[in-house]
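Just one chain is shown here, as structure tokens, and it is the form predicted alone.
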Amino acid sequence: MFIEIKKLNKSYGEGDNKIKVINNVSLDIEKGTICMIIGASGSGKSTFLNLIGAMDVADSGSIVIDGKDITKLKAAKLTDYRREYLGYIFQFYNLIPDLTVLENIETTQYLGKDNMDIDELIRLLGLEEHKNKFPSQLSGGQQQRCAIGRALVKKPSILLCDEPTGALDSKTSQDILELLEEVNEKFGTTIIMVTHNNDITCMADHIVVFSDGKIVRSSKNKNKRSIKGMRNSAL
């Protein structure tokens, strides 16, 4: 199994103010799949994603990625893990305002050992006409495409997506989800996506439901279908 998470726990605060956000969570995720994590606000979805991304530290339990338990790694090795395995896409694009589309994508290029060809990537993103523009000159969807390019250029094995369409209208959301689907199919990238939108789970191979820090349902999607089939639906 590519990702193996066992008995994971995470709390914030101390004493009477201590809140358990992740409660004894175990989950396996196969390589090259799309895993959709859904649940109400405050259910622990984003914290769980941050633990996989080594942006937060678990209290106990293990997170084994490709045979390596990242909960046991020192800071320098965690940096290597993020560099080698991970790409991040967030709801808010976090682009550098003084850099062009091309330059924003190039900021992470040096992190990878086997980078994508940037011209090919920009074509895939549909940003050829915009590569010399600054973020302020782009629409929200174009900014998110640029953020996706920045995450993809170093060919990450795992793409972590935290509400990647949360700030976008329905049509632009559809475009971005179709792009992520294409990335998964073309490069075999394992995608773990947190979303509040149950309507997009059709594109997932694996659906995980969180409630109060626990996984209440984890199942393979036997009815998986392309997000393109929802082209005329509201997302």
Given for the second form:
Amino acid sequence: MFIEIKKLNKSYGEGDNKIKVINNVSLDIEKGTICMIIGASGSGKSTFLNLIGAMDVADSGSIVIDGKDITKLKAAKLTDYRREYLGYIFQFYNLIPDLTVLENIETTQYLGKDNMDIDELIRLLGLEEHKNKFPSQLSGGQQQRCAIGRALVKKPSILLCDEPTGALDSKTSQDILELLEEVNEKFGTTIIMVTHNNDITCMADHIVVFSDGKIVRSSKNKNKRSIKGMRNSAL
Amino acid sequence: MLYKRYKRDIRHNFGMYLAIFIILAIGLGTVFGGNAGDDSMIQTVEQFFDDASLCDGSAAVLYPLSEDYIEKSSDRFLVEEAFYTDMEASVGTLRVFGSRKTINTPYVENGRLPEGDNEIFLEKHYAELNGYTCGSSIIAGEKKYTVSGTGCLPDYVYVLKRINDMSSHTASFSTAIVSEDAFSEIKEEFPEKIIANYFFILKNNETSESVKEFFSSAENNICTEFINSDTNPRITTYKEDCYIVKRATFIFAVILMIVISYVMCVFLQNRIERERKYIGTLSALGYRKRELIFHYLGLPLIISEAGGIGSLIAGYFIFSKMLTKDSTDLYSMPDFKVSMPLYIILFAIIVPPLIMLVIGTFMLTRKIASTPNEIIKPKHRALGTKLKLSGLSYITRYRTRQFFKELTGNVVMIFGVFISTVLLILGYSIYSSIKKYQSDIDGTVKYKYMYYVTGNDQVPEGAEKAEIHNLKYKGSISDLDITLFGISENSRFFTADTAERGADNDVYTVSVSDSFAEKCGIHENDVFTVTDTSGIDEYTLKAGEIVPYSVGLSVFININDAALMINGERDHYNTLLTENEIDKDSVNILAAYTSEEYTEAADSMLESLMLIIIALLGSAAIIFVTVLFLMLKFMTDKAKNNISLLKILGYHANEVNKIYLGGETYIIIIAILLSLPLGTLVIKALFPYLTAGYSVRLDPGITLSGYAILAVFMFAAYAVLYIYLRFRLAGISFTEILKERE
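Can I get the form predicted together with the partner chain as well, since the one above is the form predicted alone?
First the chain shown before, then all remaining chains and molecules of the complex.
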């Protein structure tokens, strides 16, 4: 199994204010699949994503990625893990405002050993005529495309997406989801996506439902279909 | 309600506000304290002069004037005897006066004036430095005296042995008063050693010229020295020093306030950048631009005002006495209480917040000038965005964009480096220039002893006769003391060409010392005017050759030409120069000096300036470290989100440091390397102005090793900051960016 998570626990706060955000969660994710994590606000899904992304430290449990238990790694090794395995897409893009589109993508190209051709990637993202523009000069969709480019250029094994369409209109959201689907098909990238929108789960191979820090349902999606078919539905 | 944020803001940024408060309080405190101390000192000394009936001048003649002669002019000027003699004492030399009547009466700090013929009143510094108190015994002129009291004389505030000495050295030369009976005994025992000196006060609009005429035309007499009090360095130097320090320190204070104001404004700009959503919202809700600007400026104005008030407190209680200690140790004057003059209080209260208000309003108006929507979502700044950076490596491009993004902060930082470099170089230059002067003296002065003599025909073996006089030259800022050396044509002590030439249309050709030529811009064949110490008699001189001679400012002429020029007759001398001590019984010695006194005077000068040197170096270090610390901290705090993002993306700590600290390191290194030569040029231009009042040539020469020391200090200080900033960057969590929501 590519990703194996066993009995993961995470709490915040102390004493009477202690809240258990992740409660004894176990999950396996296969390589090259799209795993969608859904749940209400505060259910723990973003925290779960942060733990897989080694941006937070679990209280107990294990997260084994490609045979390595990342909960046992020290800070420098965790950085190496993020560098080699992960691409991250945020809800609000988090592009560096003083770098151009091309330079934002280069921030991760600099880290990768076997990168994609950056010009080809920019063409794929539909950003060729915008590559020398700054984020403030782009629309939300264009910024998110740039963020996807930044995440993909180093060919990560895992793409973590935290509400990637949360700040976008329906048409743009559709475009972004289609792009992610294409990335998964073309490059075999394992995508773990957090969303509160149930309507897009059709594109997932694996659907996980979070509630109050626990997984209440985890199942293979037998009705998987392409997001392209959702073009006119309410996204 | 907005102002409730001030309390939270202070708590959150306590370190920064405290640093700014401390810099203002200490930086301005040294200026205000020093100035208040100087003003109080001037006030005290002026009062001392009033109480002591300071003379309008003094004159020394070859033979005592008769009482009848003095009485003849009593309706025109008040003339009193003030005879003195220099006597070897238990320690050094004492210039001993008899008791004074009404003019230049002493200030008694401890004890009383002498009454018995074995009592002596000592100048206070000499007494303190040599451990004499009331009741102590001291030998002077081979007689034992008991110290009746200590204090100071108004005509010897600066206790110079000779009028044109560079500095005093009160541990080994000072003044004393004995009773009239005791002085009569001295006069009987050593009549040839008594200087017939008189004080005068002008009456009824009489002038110095008329009183000089009075002394010069006394029958069968010669006026050997005439000096007005307003040009007497023993009386005026303390005040000139104070004014130079006041001018320089006020310039420093303004620069400091501008630097601090810019630092605070960069902080404010960053703050507004972070809070633009709230500002835009408040603007949309109806807050006026003026109200928003004052809200953001409110706390910096409070801090500036607090800093100004803090500087008054620090200045009054800590720095006033501390910084005037050098002056009170150097000058002989009554003790004084410091009071803060009104102009300093007003300056401290008004100017710091005013500068902050002007700079802050200018910088913030531009930021808050737009519509609410433009405030919330500003257009991207054009600066740096049009740069064509292709061809550069990714890291270089990132750093370049970072540089332009933080252009204001970088400019403030470079300016701070430059200012602190100038202050470091200035402090070092003062020190090195005096040290250089001392080493120049060592090679220059070939005689060991100089004796002022009178009325001798027999020149002792090994001695060389000379006619030496003190003159004045009008410098760019104040009168300078010049020494006229009238020497033999084949003098073994001087290399100047001093063939007897006589005057050509009343113009005498002289050789000019290189120190005088360089300080006053005199070249060969230049014609210039000097006067006697009274400023009355003028002499026109023409510069012949320029000769190497570093002690003070000097001109050289044939001994007979000198005697003719000053006294109107040839074949006269007033000084003996020797390599060995002469038998004091063989000649009538009026005063004796050694070449070592030149070095001692330079030592004294360096000692008196040491606090200023330390203050300059200390201020420079504080400005350097603080400006760099605050600017780099602002820039890295501002970049927190981006740094957090890079960590999420997989950048190691040293890669993040390379981008955010590496670029700044290059800027600082370049700023330091450029500031050193530029700062040197600035100091080379300013130094003559700062030292214009000193009658010596002081070169602000910095050696390579000096530069190395300065550079090492600055790089070392930055290295410490760099290590601290690395820790700060390491502490930025990668969840920082996850907290940000548009």
